[in-house]
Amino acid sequence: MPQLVGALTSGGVRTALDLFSGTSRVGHALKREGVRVHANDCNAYAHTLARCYVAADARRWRVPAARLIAELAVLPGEPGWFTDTYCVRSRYLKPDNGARVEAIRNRIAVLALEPELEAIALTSLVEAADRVDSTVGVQMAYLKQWAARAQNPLRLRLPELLDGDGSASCLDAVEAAGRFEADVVYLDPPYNQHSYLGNYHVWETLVRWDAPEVYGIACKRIDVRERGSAFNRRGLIADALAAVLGRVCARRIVVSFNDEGYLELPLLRELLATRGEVSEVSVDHPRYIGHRLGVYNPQGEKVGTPGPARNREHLFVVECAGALSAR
């Protein structure tokens, strides 16, 4: 992270656009450095995290958020659709914790909170549930036996809010790239077959609170099948990235990518070179935790052989021609 933040902030950067904001870790780190950030992501859970960690000004919201979270934290459990789906039909959370999640989320839904305060409350709830879930970090499957942390009671915490303004949107990356200008634009797009919506579908449902139709043993939202991204398709990813790059308006573009991605690195370098001078660093990195657990079939039997235990993360920095590039 320090190396990434350094690449994003060097040279007097004052504004940043994060087009695939995800958990908002990068946007949050940039805001801490005094950069005014706009965070964008097309998934509702990511937009909520961005509203909390990037858009919300702690000077305005810290006190009312702490008061609200204290009130929500004492609500008794209220089992219903969410508990049945994610604690009985599937087993992401213990039923007692799931019932408390459900009660808290129902209460948030009826309070008609201002958007930033609602985002802070939802972020607190999502993170509390994440600390007591029974997965390996993504929600494509749950563990056959309860994880030790799943036995702990759900506890809400006030998220780490920062002073200062920011903003957030929930748009397609191409649309957001054409709408917002910044000194630096950060791109960390999906890079292989794994959809972030599929990886975090429980949190998407928790934020949307829409009781969607679900499928499979993991009870994924039906729109995981319907809301596909071109970045998750080998034959479409190059054109998708080119479309985003063609709309970006910034002095600098920083791209994070992985050598396991569908886009071959020589082609990625070629695409980036159309925008300016490209420099690159790469770092050896352990693969995700699921790799260490092995490969299993739907019956829970270990099958196949996992690939290499490590991969390389690549960071590309593009110094664009001119103060701000033309669309």
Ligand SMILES: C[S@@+](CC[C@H](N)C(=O)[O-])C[C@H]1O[C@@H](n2cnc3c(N)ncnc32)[C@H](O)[C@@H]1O
Given for the second form:
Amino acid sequence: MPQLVGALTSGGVRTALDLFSGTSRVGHALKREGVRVHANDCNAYAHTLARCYVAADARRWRVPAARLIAELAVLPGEPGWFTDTYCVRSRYLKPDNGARVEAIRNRIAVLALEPELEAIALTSLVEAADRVDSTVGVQMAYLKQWAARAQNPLRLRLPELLDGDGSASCLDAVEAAGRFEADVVYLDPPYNQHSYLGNYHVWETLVRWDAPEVYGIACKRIDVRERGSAFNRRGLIADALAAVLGRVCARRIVVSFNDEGYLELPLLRELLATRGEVSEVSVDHPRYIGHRLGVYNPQGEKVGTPGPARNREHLFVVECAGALSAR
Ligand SMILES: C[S@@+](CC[C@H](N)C(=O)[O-])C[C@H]1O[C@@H](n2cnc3c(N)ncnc32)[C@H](O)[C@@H]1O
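Please supply the corresponding structure for the form predicted in complex with the ligand (the preceding block corresponds to the form predicted on its own).
Now the complete complex, all chains and molecules, led by this one.
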């Protein structure tokens, strides 16, 4: 992270646009450095994290959020559709915790909170549920036996809010690239077939609270099949990235990519060179936890052998030839 933050902020950067914000940990680190950040992600759960960690100003929200979270934390469980779907039909959370998640989420819905306060409460809830879930980190499957941490009681915490302004959007990256400008744009797109919506479908449902139709043993939302990202498709990723790069309006573009992606690195370098001078560092990275713990089938049984424990993450820095894009 320090290397990335250094690459993003060097040379007096004051504004940043993170087009694939995910957990918002990069936007949060930049905000901590005094950079004004706009965070974008096409999934609702990631947009919620962005509104909490990037957009919400702690000076305005810390006190009311702490009060609200204390109130939500003591609600008794209220089992319903969520508990039945994710704790009985599938087994992501123990039913006691699932029923408390459900009561808290129902209460947040009834309160009709201001958007930033709602995002803080939802982030607190998603993170609390994440700490007691029974998966290897992604929701492609749950474990056959309950994980030890799933036995712990759900505990809400106040997310680490930061002072200052920021903003967030929930758009496709191609659209967001054309709408917002900044000194530096950060691109950390998906690089293979694994859909973030499919991997975190329970958090998407918890945030949207739309009781969707679900399918399969994993009880994925039906729209996982329809809301595919071009960045998860071997045949589409190059054009999608070229479209983003063609629209970005910035002095610098920083791109994270790893050597196991659908896009060959020589082609990526070629695309980046259309915007300016490219420099590159590569960082050895531990792979995601599933690769370390093993590969499981939807029944939670261990199958196959995990790949190597480490891969290489490439960081590309493009100093743009012209500040404005050709759009
Ligand atoms: C590799 S992750 C980003 C991780 C992030 N940098 C972090 O530190 O957590 C890629 C993100 O891109 C989002 N995404 C996928 N396709 C997208 C698209 N077409 N437009 C915008 N966001 C997209 C996913 O929801 C996911 O959060």
